[in-house]
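Only one chain comes next, encoded as structure tokens, the form predicted alone.
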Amino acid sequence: MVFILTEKSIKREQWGSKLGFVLAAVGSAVGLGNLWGFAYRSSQGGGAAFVLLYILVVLVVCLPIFVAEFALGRNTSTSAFLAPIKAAGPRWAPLGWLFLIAPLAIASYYAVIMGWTADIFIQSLFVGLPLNPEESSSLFDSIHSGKRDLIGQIFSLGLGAYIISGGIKKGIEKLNKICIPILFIILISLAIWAAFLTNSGVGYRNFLLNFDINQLANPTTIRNAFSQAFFSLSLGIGIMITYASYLNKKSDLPKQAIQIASLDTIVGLMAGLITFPIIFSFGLGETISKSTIATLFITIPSGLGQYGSIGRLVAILFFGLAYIAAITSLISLLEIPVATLIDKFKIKRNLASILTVGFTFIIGIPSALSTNILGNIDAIANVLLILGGFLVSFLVGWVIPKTLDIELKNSGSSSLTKAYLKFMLKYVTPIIVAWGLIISVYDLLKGWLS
């Protein structure tokens, strides 16, 4: 019974500062989905057409859901698993289960990808880079086969457990206060370097100026825009609910939602300003469109390998950047089940972290052994995020609208802001998310059956 606490002995942690919360939320939002998925999905969706759809989804759909999740988390002051039940009763328990299952599923394969990222980083640092796509593909085959997969997975999960066990202030907040500024410094440096590559202009045109209007009605592009927005912003999964549960009552929720969404979108766009010049400067356009894995672990290493010692230095910075972004996201995924164990079963944080990581490792083994399984879990998880976003918007907009009123009042929001958010969450956001969900499920099933 050493690890069990009585309910009275638990005092819920809080963020040390508003900046700490914003950086932690940005850290959760900014991950491999920005550096890895944004460029790939943009290349599939006709460049600017995908970017436009993505920005529209963020503005019209994600920002109201952001505030809704913040309001639900702060009002209930409990984990995402328990928040729907506390707010609306036991009939909403399935939403809590979704908030527990989805982050565990994502963390299980996310840690595998982090292991690959760390492996390429070490390869760049101590060995060198492949000189062509064939060598790069061979290197990646050696990385994701056998023990190297599992070692990278264990290391990433172990690091995540160590950080989370430190708590909100001394663990999660402290890490993000260090890592997020470093992330932006590296990101800006790489974007400046990429601007001077031979075909950077061609890369920019394909990323931001190549507009295929037909892509706006393409189900795959629509699904990718919704998936990218929800995944990269960590919405519909319970992360922002859990993080907001550690907030004080004075934080301005709409303002913080805008700050986090804006910074995340900037990172995604800047990542595109790095990857697209690399791809088109080294003639790797065909490789990127084949798979998401090809973008990060085959295309970029082989492209930078052609650039000599400078390319090697850039690879070290890029994959270091990717790992920093990934670890700040992984800890947010792990915090949901950890918070659940603490709030539901009164288990100490250290033990909760160990139990969570151990279970995540076990369910992640199939993803470590098969990239096909990893890809399928990723596709399903992205649909679950959109489903979670729909349910949150419906819950806050229709079932517990007073919760939103209370938290917007605590935030000091203007009457116009209140009216806008209440209208969106009741009449606009649920309908658009439902439409995106139907298209996403249809497109996913069509891809599996074809």
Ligand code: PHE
Given for the second form:
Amino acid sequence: MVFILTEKSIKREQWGSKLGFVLAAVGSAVGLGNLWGFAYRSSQGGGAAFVLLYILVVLVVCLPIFVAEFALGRNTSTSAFLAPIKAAGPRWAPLGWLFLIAPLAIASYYAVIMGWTADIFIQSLFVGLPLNPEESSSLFDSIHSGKRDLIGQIFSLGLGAYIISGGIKKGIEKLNKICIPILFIILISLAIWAAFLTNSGVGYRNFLLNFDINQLANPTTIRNAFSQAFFSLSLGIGIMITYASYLNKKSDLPKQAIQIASLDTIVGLMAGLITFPIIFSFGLGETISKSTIATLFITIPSGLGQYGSIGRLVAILFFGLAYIAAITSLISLLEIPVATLIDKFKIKRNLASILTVGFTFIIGIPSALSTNILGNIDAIANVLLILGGFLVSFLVGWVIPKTLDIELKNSGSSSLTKAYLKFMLKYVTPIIVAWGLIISVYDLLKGWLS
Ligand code: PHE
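Right, and the form predicted together with phenylalanine of this protein, after the form predicted alone?
Below is the entire complex, every chain and molecule, led by the chain shown above.
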């Protein structure tokens, strides 16, 4: 009895408005994954074939999982660590752990990449851009070595802790309401600018029109499409569960899932419409196809460096945009451990934020010191997201279908929408994700062993 009273007396925060929730979820989804991941994955796996697979995965797999995560979060009103247990009992505790480990792993290296982004932004603002790929690569070497790296990482995590300790409405929601409109304005302006570059057509062709049908069966392309979809939409990791736990009972979950997924996909495509023309205008296509995350930090600055002061302005906008996109994603990653600490140990948000950020910093040091380690953690984390997506769809589709019913009813969904989502989460989505998971693990191991 006493326990119940205490539970009730701690009132859970809520989003200030529906729009606030949608913007926060878009903020989480739109991040470095859209600006970098989309471009390098598409150039690795044959352009249009990758884009097509990506869109199919979003429609068939990710949209239903979105609704499943939202339903689970809103129904249980608790963070992703506890939600599976609360919904389906202690046997589901491992899924909670997955939802704690995966965001910490991603946040650990994400903050490092944000540090590089901030560094190049400052470099473009105050110093200028490198004039050729050699200069650019030595600039990147100095950026990601030693102290400079750690400073960027600490700065980004500190900023994250500051925002997140402000809470849901005054921290996360407020930041997104300011950042998302700015982000769209910069993005549209840059895409228009890129369209007028001399070789923009070659860039577009490589990105969207170069269709090689064999790529559809290439395990790397398939893995890339699944990884990109889950990473870019922040799915399979518990973020959408946690964000939905702050929702009131009335909002329409399927509609919001569609809004968020479409905005995120549009940003990914538009980012490609910016990066590809820049890269191909200077014949830098070779460098990016072999790319790791780091290469774009070399390719884009050296491409823009050849445009004089306009190029410098574009670099300032582009890296500023990337940083804004990234901070709204970083806080969503940090929110899971923070919410878990608050929900489980009833500690204050400030303390939870400091503990989370401190821990994230420590586990991120290896990634700050080695891009190789960073790349491997990224690859593993991406597979974990697909695993998380499989487990969520199985949980909601098979184990707690009633929860889905209740939440779709609360959403005011039509009977067609209800029937469609229930069918997908039961018979289609889990099977396709399981297939994607097997191929991704196979492709990852193959890469490591060869
Ligand atoms: N979606 C973010 C991006 O595209 C990254 C992210 C992944 C954020 C998983 C939260 C969870 O960059």
